[in-house]
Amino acid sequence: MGKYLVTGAAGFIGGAVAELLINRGDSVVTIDNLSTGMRERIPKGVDFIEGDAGSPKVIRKLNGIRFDAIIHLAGQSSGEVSFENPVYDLQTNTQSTLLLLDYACRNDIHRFVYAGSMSVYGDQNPPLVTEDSDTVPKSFYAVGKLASEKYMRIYASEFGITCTALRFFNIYGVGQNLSNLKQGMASIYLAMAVRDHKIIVKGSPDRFRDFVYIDDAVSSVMAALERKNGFDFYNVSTKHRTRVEEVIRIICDGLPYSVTTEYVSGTQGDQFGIYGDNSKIRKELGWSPQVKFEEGMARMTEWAVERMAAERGM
């Protein structure tokens, strides 16, 4: 039985890691603020602790916990959003970061994982991109998830904690926010077709993206916490590309009316898709993602149309 910080348990990825934990009998102590997540969402039996992973404060109402290790899963996760308010942004990815670091270092905790992302490849040509492939951020949320790492890598070599980033593509699936309507491509569509019948299009329905079904984002930081020394990232991702079309087609071909389509400008910072090559997560940590787009988006259609109902009463 083991003791571990999941910041974000109130919301998609952290609540589900959370959760994991909690059913085989591990014991979890999360920090969530609540901004975009849903205190119903954290899993029974988590303690839990309102407020900013960013927050010195909140930190240290800890109290000194010694953990088996830190999943840090917290932070606003909207390129759009961070040019709306880059601050706030900043504190929530980048501030929390480096604060649960140094409380790994002042506590004797040596493992630390990260919820990274693709964002900080940018656009890329050929769009196929490796860990070694040039970052070169497009938002300043990329910035803040980057420079998150560099720190990792620094505490890693400096002071011994086994920090890894999980370079997260485009997760989705069943238990996804469905009232935020910037951040998770599938997701936002999804809403929007379910809820009003329409989905308006930011940018062209060119762009493609590479989609992780929710099962496999947490088995890769089940797979992480049995990494032993050093500071690696890791692509989670397909090496498959779905284009805009495709996933607003698969949608609709799962919903029992019709939905019409609007395409408007795109956001700033909004890239227009890469996809990840997985060979070394498979060869390092034996991660391979289990679930296929359309597989993965017939059960988040199914469960979202069944929210709806119940959601208004039918």
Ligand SMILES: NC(=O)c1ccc[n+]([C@@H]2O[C@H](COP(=O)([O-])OP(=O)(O)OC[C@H]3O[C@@H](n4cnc5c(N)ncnc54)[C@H](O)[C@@H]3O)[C@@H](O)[C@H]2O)c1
Contents of the next structure:
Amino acid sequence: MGKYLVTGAAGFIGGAVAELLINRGDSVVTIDNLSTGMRERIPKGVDFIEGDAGSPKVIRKLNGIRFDAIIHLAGQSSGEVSFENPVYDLQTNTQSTLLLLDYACRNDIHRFVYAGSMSVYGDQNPPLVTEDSDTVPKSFYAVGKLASEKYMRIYASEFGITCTALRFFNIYGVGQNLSNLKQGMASIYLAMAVRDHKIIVKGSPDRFRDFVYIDDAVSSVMAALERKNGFDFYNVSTKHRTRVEEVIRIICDGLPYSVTTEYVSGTQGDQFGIYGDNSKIRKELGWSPQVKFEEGMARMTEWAVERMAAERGM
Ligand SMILES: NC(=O)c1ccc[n+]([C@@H]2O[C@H](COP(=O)([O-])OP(=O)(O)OC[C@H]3O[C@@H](n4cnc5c(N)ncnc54)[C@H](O)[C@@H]3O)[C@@H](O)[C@H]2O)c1
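Hand over the structure of the form predicted in complex with this ligand; the form predicted alone is what we had up.
Next comes the full complex, and the chain you just saw is listed first.
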């Protein structure tokens, strides 16, 4: 049985990772400030420290526990929010990483897995990116994610902590926060379709994303925990692109009523579209995506419809 710190377990990805660890008998501590997460999402059995992972005072509450690994998934994850408040973004995504790496160093913790992001690539031509592609962040959020990786590289080489950054592409699925309309293309459109029967699209219908189902994101974290040394980073992607227009069609086809769509201007720093080659993670970590977008969206739509009906007391 292992002992893990999973930050952000009140959130979408953190909640799913913590659940898997608890179900297999490990013990889990989480730090979450409930900014976008929900207390109910934290799985039973997880030790919950409420607070900001970017605050030294909160990190001290860990009391020198020696974890088998730190899985750092807490952080604000919206490019839009990073423009509204760049300093907050830096604290939540980067300062938190630095503090937790320092904690790992001082408490003899040898593994660190981080929620990186495909946003570090910015826009690319051609749009299929490998880990050798240039990094050209277009938002403050992406700058912070890349900076975190750079800190990890140094903690691996200078302090011997095995550090792995997973550059998540667009993670979607059951459990995503349907009230957060600033992060997650699939969840934003689905929430609007189910709640208001109207989808407002910020930006072009030709933009596209590489969608990864939540279960596949969780299995990438498990695969990363097996790495033995040094620093490395991996695309967590399917190598398939889905255009905004197709996302909307798939959502609408799955609902028993008609949904209207309105296009408005895009958000600052939004990427037009890239998709990720996944040969490196397949070869080195043995990971491959299992859930196709249509299948994942069908599961998510069913869940969202039930959830909305429950909310409305139907
Ligand atoms: N969902 C995606 O498509 C995607 C893509 C790339 C990267 N990521 C990264 O993965 C991680 C998890 O994303 P998610 O989709 O689960 O988002 P989420 O918003 O559902 O979960 C994030 C959790 O972290 C908590 N949190 C935020 N800032 C915090 C702070 N400073 N201290 C403590 N807790 C804090 C939130 O309350 C929430 O529970 C984030 O770091 C995000 O940037 C997500």
